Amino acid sequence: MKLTQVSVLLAGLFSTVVVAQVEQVIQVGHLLDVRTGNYQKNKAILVEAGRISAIVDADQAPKGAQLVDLSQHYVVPGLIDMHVHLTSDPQKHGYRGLVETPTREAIFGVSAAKATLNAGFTTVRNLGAAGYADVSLRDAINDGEIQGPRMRVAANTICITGGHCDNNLLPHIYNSRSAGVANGPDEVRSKVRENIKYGADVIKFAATGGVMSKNTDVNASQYNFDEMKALIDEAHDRGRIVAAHAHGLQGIKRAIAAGVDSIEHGSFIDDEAIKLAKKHGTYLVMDVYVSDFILSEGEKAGILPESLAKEKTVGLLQRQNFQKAVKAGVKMAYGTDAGVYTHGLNGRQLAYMVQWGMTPLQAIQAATVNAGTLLNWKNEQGQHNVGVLEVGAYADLVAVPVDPLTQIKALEQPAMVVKSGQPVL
């Protein structure tokens, strides 16, 4: 058998194989590369397991697998919220959360997480939830018992005893604080391997105040640098990326000169701290969003009024302070805070982000490619599992039925919403 037949036949059955295995066929009109901005036309998407197996010509598709047909829609990958909280429902900020137990804020996640995937986020990393209800819910949705975003979990906040995230409602006598408390570098190295042992994917801690904490400075810094480099060492140590809560300056350049991984909130940030962003390549994850929901609806959903007084002093400069980040070139990842606003418009934030600086193209990277990035969640093949539709990533990807580069709002209400290769019901 001369050498030409040999080749013929090997891929015959090559291709033979590929053709058994592929389990859906996607078939785009338009396919945004995230990384370009460029679109492929009239692609179609190979999936085996639910992972981008090739992508190919429309008209090199193999035969015989389920097809979706988007050769209509314009497509971009499943976006990432970088900053949520399924557990935490938008209606019992404030004392009335007091009666909410663990168990009940799980099973509360569950209609949360499907109103997120419903919106087009099928990824998203939970920043915080009491008693790892978050961890019991991102088990759930992997082991197919109910429908939600692939979940990358922070558990317990890592704060100090009276900062943002301890509990700071009742007066002494009940002596009452949070799960995540923890002072002194001892306490926080051991505080991330609890976090870890239960089940943490990822670190969250508090470096200043907070909006929505009683009793807390929402300038004022939390932690010292000790304190914050062991946190971040240790979780580093142990293959975790770190956020930190950080709306004051002080606490910003901290934990950014300690080596955290992404500045949460972001909103008194200088033109200082931009630099030293940039220098160590640390993402900023600024919730632009949410502000119009805390002083339109925080009242009637029990947000305390110091927190509505906070909220005044911080929106409008958290968004300036955004455009300047933009302008500088740091590196910026989507987060929304989702759990403080109704879960599953998740999306109004993309327009906010173009109206304060990005273009179109920005705001989908922060919420597909930069985000992935930032969570370095990988493959055997070192290859990105989410923010990508790339070979080797999951088959997550979002159509809508117009150009996103040209309406972006269209991607608040997704046509389709795909996760490992089959459509969202």
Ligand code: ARG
Contents of the next structure:
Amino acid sequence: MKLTQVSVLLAGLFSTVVVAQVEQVIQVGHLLDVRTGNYQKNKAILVEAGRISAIVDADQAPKGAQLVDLSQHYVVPGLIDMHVHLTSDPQKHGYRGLVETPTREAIFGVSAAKATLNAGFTTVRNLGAAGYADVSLRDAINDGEIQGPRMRVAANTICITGGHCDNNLLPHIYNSRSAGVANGPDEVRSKVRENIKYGADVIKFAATGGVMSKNTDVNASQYNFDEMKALIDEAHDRGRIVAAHAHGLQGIKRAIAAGVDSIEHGSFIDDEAIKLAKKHGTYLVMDVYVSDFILSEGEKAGILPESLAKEKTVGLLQRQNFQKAVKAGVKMAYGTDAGVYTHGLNGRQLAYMVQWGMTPLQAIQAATVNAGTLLNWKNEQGQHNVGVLEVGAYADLVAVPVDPLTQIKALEQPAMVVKSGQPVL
Ligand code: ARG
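Return the structure block for the form predicted together with arginine (ARG); the form predicted on its own was the one displayed.
What follows is the whole complex; the chain from before opens it.
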């Protein structure tokens, strides 16, 4: 046999093998490369074991595999919300939450997870849940019992006694304390270890007071530098990224200096802290939509009068500071605090980010490649699992009928959502 004959034979064998493995072919009219903002026209995404095995010209796609026809659509990677609470019911704020159990919250999370996925959010980072309800929800989704986004979960938010995340609603006779409370470098280290022991993928702590918690000051720092450093080092040693809830300036700066991966909320950030974030490569995850829900519907949803008053000092300033941070070129990832507001409306914040200074591409990048990079979640070959439509990533995507770079609101209502190569709507 001549060499050419051998190679023809081998090529024939090889292509049948490839055809046999491709489970789905997703035909895409306009495929957005979120790294550059360029569209690739008439492509076919080949899917094997739920992941992208190749992206080829549409006419090169193997025949015989199951076909998803998005040839008339604009397609972006599945969106990522880096700050959600799928087990929180947004109608049960304040004292209403006291009668909830982690079990009940996990069951609530089933419909919240589905609503989130239907909205095009195929991955979420769940930043805080009681009783490991988030771990159970994640595992039920991974086991295929229920439909939902891929979840990276934080389990118990770590905070100081009486801080944002502790239960401060009842007097001392009830002896109520959240499971995430830890004080001093040793206790915070052991709390990180405990969260990881029971299933946490990521770590969250409260670096300042918060809006929704009773008796906490959004401007006041929680934890000294040594405590933050111990917590973050421990998490990093175990391969976990760390998110810091931080509104106040001092807490923001302290958490950045201690090496945190992302600042959540970031409301009172100033020029100096913006510089510090740039220097350390810290991401800002600023939830610039949620204020509208809190101020318009919060009272009906049980939000404490004290929290409504605090929100009035935070909301607008946070948006103005977001605009400053965008101009300065700080790394940004998309996070909305869903659970404080209604699940499934996660996409609404995109237009707010554009209104407050981002280009539509930047807003989409925040919710895809930036979030995926911050998650630092990779497959065995070191390729990103989520946030990009590239070989090795999960075949998660969102399709809309018009160009989202000119009509960002189109992403609020996807025509089709695909997870692991399968349509979910
Ligand atoms: N979970 C946050 C807190 O309680 C919500 C803050 C919402 N407000 C805002 N403007 N982003 O502090």
